[in-house]
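Okay, so here's just one chain, in structure tokens, the form predicted on its own.
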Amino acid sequence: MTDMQTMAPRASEPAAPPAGGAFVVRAAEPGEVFTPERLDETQLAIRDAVREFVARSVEPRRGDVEARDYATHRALLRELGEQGYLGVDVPEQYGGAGLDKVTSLLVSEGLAEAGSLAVTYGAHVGIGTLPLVFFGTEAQRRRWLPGLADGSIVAAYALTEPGAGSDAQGIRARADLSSDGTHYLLNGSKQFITNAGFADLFTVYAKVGGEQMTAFLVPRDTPGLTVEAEEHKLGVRGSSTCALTLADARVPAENVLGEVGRGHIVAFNVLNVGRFKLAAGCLGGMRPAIDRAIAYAADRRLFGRRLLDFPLTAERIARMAERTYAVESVTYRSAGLIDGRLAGAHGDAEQARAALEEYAIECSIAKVLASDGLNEVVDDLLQLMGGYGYVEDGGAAAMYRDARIHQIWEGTNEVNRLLVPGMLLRRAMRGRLDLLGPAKRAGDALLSPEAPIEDGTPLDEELRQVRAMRTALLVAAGIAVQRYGDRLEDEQEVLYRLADLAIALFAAESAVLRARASGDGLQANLARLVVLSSIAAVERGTAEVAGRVQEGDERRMTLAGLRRVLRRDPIDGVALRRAVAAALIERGGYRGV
């Protein structure tokens, strides 16, 4: 039995958890938002193991790590196999653990200290793993899935393409059926294929017969399998980039992975989960870069004061606090929902994948959010340092080089917030979510005063504007709806503005709800300084939605309703965050939060 089995907790189960996308349209019920504060004593066991793995295995090693030492890699993975750590998400009669995914938040999140050993995990139990998971064979499952939870096999995910990355089904790769129908030939490449140097298996799509995109397990000593030299990359060094080169690559007709002609289905539903996974990471990075920017600051003396003294200095704290708050809650916000799904699951491939699909907004919505967050937070650290976060010796320039990927892979945050309100509307025209309803209601709302909410709890006027920005997203929305029709897809920069909309009431509400339901006066500061930059974001998205899509008096009359709606009373923001920062000083940083 692995030590990740024996401390395995139970499953996280908000009550009655709402479909996805649901946070638009209603309010969220305390009870549906999970947060780190209801984390049971075996999770945080969890939690704190993984990072003294990191402290007693990696940091020994970091050197080896970040030199692309494939054999270093390799014997950290088997060590955290050997542990269970692997196997988060993999079914017991695999191999695995089968836990639930706020743990699998809580590994993830762990070991994002490891540097560029953290990117080498996630690609192995998340795109790498999960296929097999989500979509394999029992055959498949049984001949691999052991194998990928103890770290004897190491995993790749080969999607994109020279001419084919956030456009998954635009790759060219092609696949062919043998004659005798017992294997296929692939041909074509793959580019920035995350594990290749010492991936012993490859999840590789392409389109049998130039047209059906499927998905494959191509072992490494495929004949025609190719794997090319290393990339060069700003950041993340220590892990291997390469591409790979198919030429006539013989792959059994048995190792197909899923359906033919249905690669897509399985490329989306991973990717889902990569997002949520990616932003546990993200999440992981933030709270010791603020820890590491408050030791600095209290012994980096100017002018005969500390640095940590001025209050600049505790504004940037602050700030990068804030932003970690908000990505926080979102991210165990929405692992809480996808547990609710799964309650009762018991490992069931076909629930997993409905339920990651399910909340596909979500997870799109906590990568952007935390992606952002993250290169935000590490460039305060920077600057904050000032020459000394810009030399290597620094510490703050790897992470700075490190955080900008994020951005980038398992969909860029351009295409992931264009995923937000296309995923929104479908759902609408397929009846899976009424969004007409409610934003017909907003629009009235803006003719009509709203009732306060005073139910004598703190934050209640931080939760009155949340729903006033609920009204402002629907009305926007229903505006962009209602001039474009279909063409909505092509207004871009609506669907973007949008997007961020979505993602500042998402973020809003669910520090609110969390700050409310732990009784804390330093979340209580930290939700009022979310919903402050969250409110400012929807008043500006807002006008310019309006702007593009109206004209004359009905824009005028647009405008003025939605100030009413979003008005506030003003409040001392730079005492606000000056108290924040004093908290935070005196709880020895981020981690006591």
The other form holds:
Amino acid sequence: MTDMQTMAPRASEPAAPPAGGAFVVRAAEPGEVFTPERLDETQLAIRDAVREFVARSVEPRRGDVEARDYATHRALLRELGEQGYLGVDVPEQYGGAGLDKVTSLLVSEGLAEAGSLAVTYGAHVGIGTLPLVFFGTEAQRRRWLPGLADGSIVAAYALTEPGAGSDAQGIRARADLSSDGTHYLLNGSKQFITNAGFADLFTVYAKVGGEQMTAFLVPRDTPGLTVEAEEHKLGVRGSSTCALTLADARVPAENVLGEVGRGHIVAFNVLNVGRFKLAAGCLGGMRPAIDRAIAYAADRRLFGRRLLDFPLTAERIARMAERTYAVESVTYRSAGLIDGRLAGAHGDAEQARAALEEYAIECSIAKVLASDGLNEVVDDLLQLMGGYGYVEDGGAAAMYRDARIHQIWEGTNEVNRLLVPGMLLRRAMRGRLDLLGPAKRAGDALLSPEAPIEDGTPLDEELRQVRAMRTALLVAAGIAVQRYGDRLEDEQEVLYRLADLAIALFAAESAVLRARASGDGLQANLARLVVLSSIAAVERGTAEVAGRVQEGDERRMTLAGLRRVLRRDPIDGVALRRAVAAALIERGGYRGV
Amino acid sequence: MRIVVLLKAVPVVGNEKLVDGWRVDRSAGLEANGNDEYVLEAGLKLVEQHGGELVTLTMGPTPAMEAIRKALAMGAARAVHVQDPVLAGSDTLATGLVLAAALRKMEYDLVLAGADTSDGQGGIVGAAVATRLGLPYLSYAAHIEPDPSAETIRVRRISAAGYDVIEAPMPAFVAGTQLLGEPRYPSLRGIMQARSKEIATWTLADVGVEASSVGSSAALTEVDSATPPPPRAGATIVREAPEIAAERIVEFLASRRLV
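Could you switch over to the form predicted together with the partner chain, since the one displayed so far is the form predicted on its own?
In what comes next, the whole complex appears, and the chain from above leads the way.
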């Protein structure tokens, strides 16, 4: 048990960053939660600069970007490189800036408004560049990273195959070492490869000898590599998506990225960052949707009144803001966690990789919450705009189509949900996270509900409810593990619900702690709304889990206990949403938060 | 070429607030004066073409720092910030006195300033500084072209009949307008580089000006009253498709006899 003693988070040392997934077992200290209100001057300046870039460099060329003009995408990437944006996550010695993950988030968030260019950018700096940052040899990094950071080389990532997407280990592309050991011959096909139409460098996964999953750096001009035709997509139509065919593609042995047979390590770690950046990008799409909704509703009149003055409009705007606030609080908190683990050693690839692995659970949560949230928000915008939302000229239709992909790539939201309880349980088994003790205490707590905190501070009741949600989640996880043990893996519906409980808990706690730190009335109301939705989800989810895993009196007792733990005084949610909408309208949109 | 750009931090246009009923509130939310950014851009281009160094000079309170940092991020090599509590309430005369005193401690071939500022709109500080320093004053510049070998500067300015070309020996003072061209915006790289650039803070004593010559008590001009502009009347927003929208706009302008 020495592992558990050394790895478990110690409350006596608030300076040490919490372990990944620790939010499930213990309440966060307020100082642990990074919020947008804590951005420093440099970060704020970078946020403004990204917006300027979109307004002045992208906006005039938006038509060409969305028409999938390769030259425009390349030129804008080059411009982004010259201005330093492609090197945010690249260490300084390889031509990057080696900046913190909060800044990385700000850039991805700001570029979300660049439409399909955001996809080109995201694929290039995320899954395109990071494999080299984290796993490249010194020679590989020196050869490729400066070009990737300045935009003269465009990157793409080729993992998915016609028969293997979420099931990454099931790829069939194979690599065979030549008899003289100088090169590999790659054979197979890759599907849905973003940037493929104009990328110069592909990170291609194939199995050496048909068995050992391995990553390869494959330049575009490699003989035997063919880039197929562009796909016709539902959304992000300006981005390039093609299949690749590898027919005896000859790749030098020194282009193996990482170790032979360890390609899955490359793939999974890179996806952690991909998910985190994707959450930032989704967040960047949510705020403009709210602003657009307010602007439209202020202008549109029916029955002699502004659409904005109808209570149902206000309710919709409040709901959009509630989702956005939850996503924003979670995404910034996750960025802060990673930065805390990096502890100023930005640019060190190995440390960055380890920090991202530590918070893989949080990255998956942020990805799911943000992509679901974005889709809800753009759906709300479209509905609010009615026919104007449905026609292309209104602007909402493109946002609606473009949002959908985020629930699919970087691991579908189903895969990411299954990963959350999966990783938690694995960490518990390996002694990285003490889940058993808290789960047992939660079981005991079912008999005695959380005492009200009532210390008179704002949101003290919501803080109590967050603790109650944690107890409920631990109870649900506890009874599920007790019942199924190793067979829990087959109970996907239960795992899915446990993931949703964890997501609701993380969102609610992040929102409440942020609102408390801000001292802002609008934020307090937004946090109340997040808690209101989250606790309702927890009630539903835990009841379903108990309904599945227990029977008879045992089940009745658990459900009664859960009801007691989650009990709270009713509040007027309608009034709360009206107040939130009024405050947003007064501030001229979500940006003012 | 050594260039000094006079950079003033002003309230964001449209967000101006008054304190004591007349004084512009400069306690927060300041940004670089628009015209100053145009001359900054022109200055940065000159340094890129001819070499040298561009330094900004600002007189203003602590919140002016954001505008200074932005100028550094855009490419200024360093900044001088004259900051002193007794400067609050200074009129254009005192401002010219202080800026001229600061410039005497600096080296330059060219001093650039915006034609006027969006808060005070006096448009006379530049002329006052040039006069105190005995520099040729070239105003309303729309284009600036130095001849470093001949040590002269030539500016073009729009006139009623076309444009005038004015030439003067350097060092000289040029006041410019937005016709100089759109200012660049800071890049991430520029912002990161700006963090290690020097911002020298000078007090009134550092520039050798008496406290009795500045501030509201020394002001020779007095503001009798000030009122915020009336809110704008409701705008007409045209949301139709481009072809129809164009027709609507033409109709609108025609109905007011503007086309």
